[in-house]
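Take a look at this single chain, the form predicted on its own, given in structure tokens.
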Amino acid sequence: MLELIADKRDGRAHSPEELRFIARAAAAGSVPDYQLSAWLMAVCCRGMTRPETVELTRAMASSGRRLNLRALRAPKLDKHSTGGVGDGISLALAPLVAEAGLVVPMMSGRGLGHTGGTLDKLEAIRGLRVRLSPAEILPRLRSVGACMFGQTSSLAPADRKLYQLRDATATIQSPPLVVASILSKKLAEDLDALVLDVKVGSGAIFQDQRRAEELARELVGTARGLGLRCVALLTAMEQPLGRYVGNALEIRQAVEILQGDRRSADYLEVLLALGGWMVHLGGKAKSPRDGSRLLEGLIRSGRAYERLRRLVAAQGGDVRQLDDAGRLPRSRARLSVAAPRRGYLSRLDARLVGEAAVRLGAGRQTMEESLDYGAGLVLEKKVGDYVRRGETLATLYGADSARLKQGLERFAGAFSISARAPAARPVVLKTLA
């Protein structure tokens, strides 16, 4: 391992055998954390070639078990988002695409910092299980067409170890390590194709579109090098997606969308864009646009919502909380934030709103922190909306007045009101196919 650290420190490329050694060592714990950390920092400083990234991803995916989904005849697809605020798209996307005839094995993660995690949102539903073994995942995919679960100790275990060390060593943003982490988990799912949602803006990993596009190109290129069909969409994350930020609140958002509510136009646009590509790549539509139209029809018919109910029930969740939003967790204390003057909402900074949600109790800054599933924000206004003085911009929910005060301190700096309406900005910025 010492030789491999020195090689990468000096800018030399690793062979496939060397990368397999590193992945196996990370999975087995046979190399000290300080040596793996040193190697990660060397990669962060020196980078990797595309062939190296491909082989590292393959080695990480092969470091444990893989799902074996060959018994399922329908095309198997998943979606991955690089993370944002209010980005509960997966909650609606998995059942929606499954209703279109695809199989969706969706391995998801938990929130950390200002971004939320799909698993945390799902666990806001009473009884719902996300810690499922591979033996438990297959029957649910067969009966429902979709299953949403966390990374197990046997699926891509090298990634579990390396991700923990990256988080602790300031190497999270290294492009080859980001790519290998994302794609190794997806490769372990036995997919036929993958759609990526690469966020751009204040609430995203990369605030600069050029850097986000570079990451997207590396993800797509590496996926193709692994034989996995892949498309990446760059989507805006300057303001939160949709109207809700918080775990139970984002469950409510997904339910409303699948029941035909069109008020959250940006959320719906991203949902249909990602889903349209999944349906197209899965051979159920001639084009992504046709795929989006198909999914709109499934929402209008109510079939997509029924599929969500089946998914939740299959994983042990209380379906009554979907049918009656009043049964979902909701923090007792609330505070309305009024517009200080009239005008147009010209800025709603996604990162600051996400940080406000964390202070309210909806997120965690360390993995050991507990969550208040009912905490968060309801955004009554979005960028471009006209507001009158005293009109409610957002409603904050927290456990007590102290939490509300902390959340308000952050949210107060998140918005701006201007005399002129801001120029309309697209939500889907670019597609890399």
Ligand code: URA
The other form holds:
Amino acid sequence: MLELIADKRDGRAHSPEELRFIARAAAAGSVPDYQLSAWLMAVCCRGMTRPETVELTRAMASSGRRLNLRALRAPKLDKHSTGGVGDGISLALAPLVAEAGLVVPMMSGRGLGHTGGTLDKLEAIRGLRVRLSPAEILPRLRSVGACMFGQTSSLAPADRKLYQLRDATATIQSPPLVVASILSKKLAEDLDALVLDVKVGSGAIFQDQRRAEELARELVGTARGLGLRCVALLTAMEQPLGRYVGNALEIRQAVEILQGDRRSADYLEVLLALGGWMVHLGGKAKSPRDGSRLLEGLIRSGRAYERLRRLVAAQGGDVRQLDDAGRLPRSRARLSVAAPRRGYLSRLDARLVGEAAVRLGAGRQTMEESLDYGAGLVLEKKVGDYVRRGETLATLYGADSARLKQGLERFAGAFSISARAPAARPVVLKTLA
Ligand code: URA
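For the form predicted in complex with this ligand instead of the form predicted on its own, what are the coordinates?
After this comes the whole thing, all chains and molecules, with the earlier chain placed first.
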């Protein structure tokens, strides 16, 4: 391992055998964390060639078992996001697309830095299990069409280890590491096609569109190099998506959307754009646009919400918490933040809002920290909205006044109000098909 760290530090490319050694060592825990961390930092600084990225991805996917879904007839599709704030889209998307007749085996992650993680959000529902073995996943895919689960010691275990270390060593922003992390999980799912949501803006891994687009190209190119059909959408993460940030709060957002609430227009737009592509790639619609229309119908009819209830029940979750948002966890202390003057909300910085959510207790500041599922923010106003002086911009939820104070410190710098309305900006910025 020492030689491999030195090779990467000096900018040399690894051979496939060397990458397999590293992936196996990460999965087995046979190399100390400090050596893996040093190697991650060397990759972060020196990068990798496309063939190295392809081989690392393959090696990480092979570090454990792969799901064998051949017994399921319907096309198997998934989406993955590079991570954002308020980005609980997966919670609504998996049941919605399953209702359209596709199978969605969705292996998700935990919160990373200031961004939330699907598994953490799901665990806000009482009883819901995300630690499922391959033998438990298959029957759920058969009966519900979708299952949401985490990495285990058998599925993509190398990524589980490397993901944790990256979060703790400032090595998240490395295109080859992001690509291998995301795609190794997706390869282990035995998919027919994948749709990626590459976020751009203050709350994203890469803030400027050029670098985010490079990442999207790297993801699509590597996926295709591995024989996986893949499309990437670049979507805005300048402000949080939707009206809620926090674990239980984002469950509420998914429920409201699937019940036909159209107030979170940006969330709905991204949901239908990603879902439309999935339905199209899965052969259930002639075009992505037709796919989006089909999904809108499934929301209107109530069928998509019913499918979410079935998904939650199949994983042991308490569906009464979906039907009645008052039963979801909600932190005891709350604080409303009032607009200091009138005007248009012209900035709502996603990264700062995400950091506020972490400080409120919705995310982890250390690997060991436990979460407060009821913590987070309800965003009463979004960019472009007009506010009167004293009107509530957002409500913060946390366990106690100390948490609220910490969250407020971040949120106070997250917004700007100006006399002129900001120019409207698109949410879906580009599609790499
Ligand atoms: N999502 C992942 O699964 N991995 C990353 O590295 C970033 C986002």
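Keep in mind that what you see is a predicted model, and the values were worked out from it rather than measured. Think of the rigid core as the biggest set of C-alphas that the two forms share within 1.5 Å after superposition. Numbering follows the first chain given and starts at 1.
Aligning on the rigid core, do we see the C-alpha of Asp87 shift 2 angstroms or more between these two forms?
No: Asp87 shifts by under 2 Å between these two forms.
Kindly check if the Cα atom of Asp159 is displaced 2 angstroms or more between these two forms relative to the superposed rigid core.
Yes, the C-alpha moves 2 Å or more.
Would you say whether Val387 is displaced between these two forms, judging by a C-alpha shift of 2 Å or more on the superposed rigid core?
Shift at Val387: below 2 Å after core fit.
Core superposed first, then measure: what is the displacement of the CA of Ala6 between these two forms, in Å?
Looking at the C-alpha of Ala6 between these two forms, the offset is 5.5 Å.
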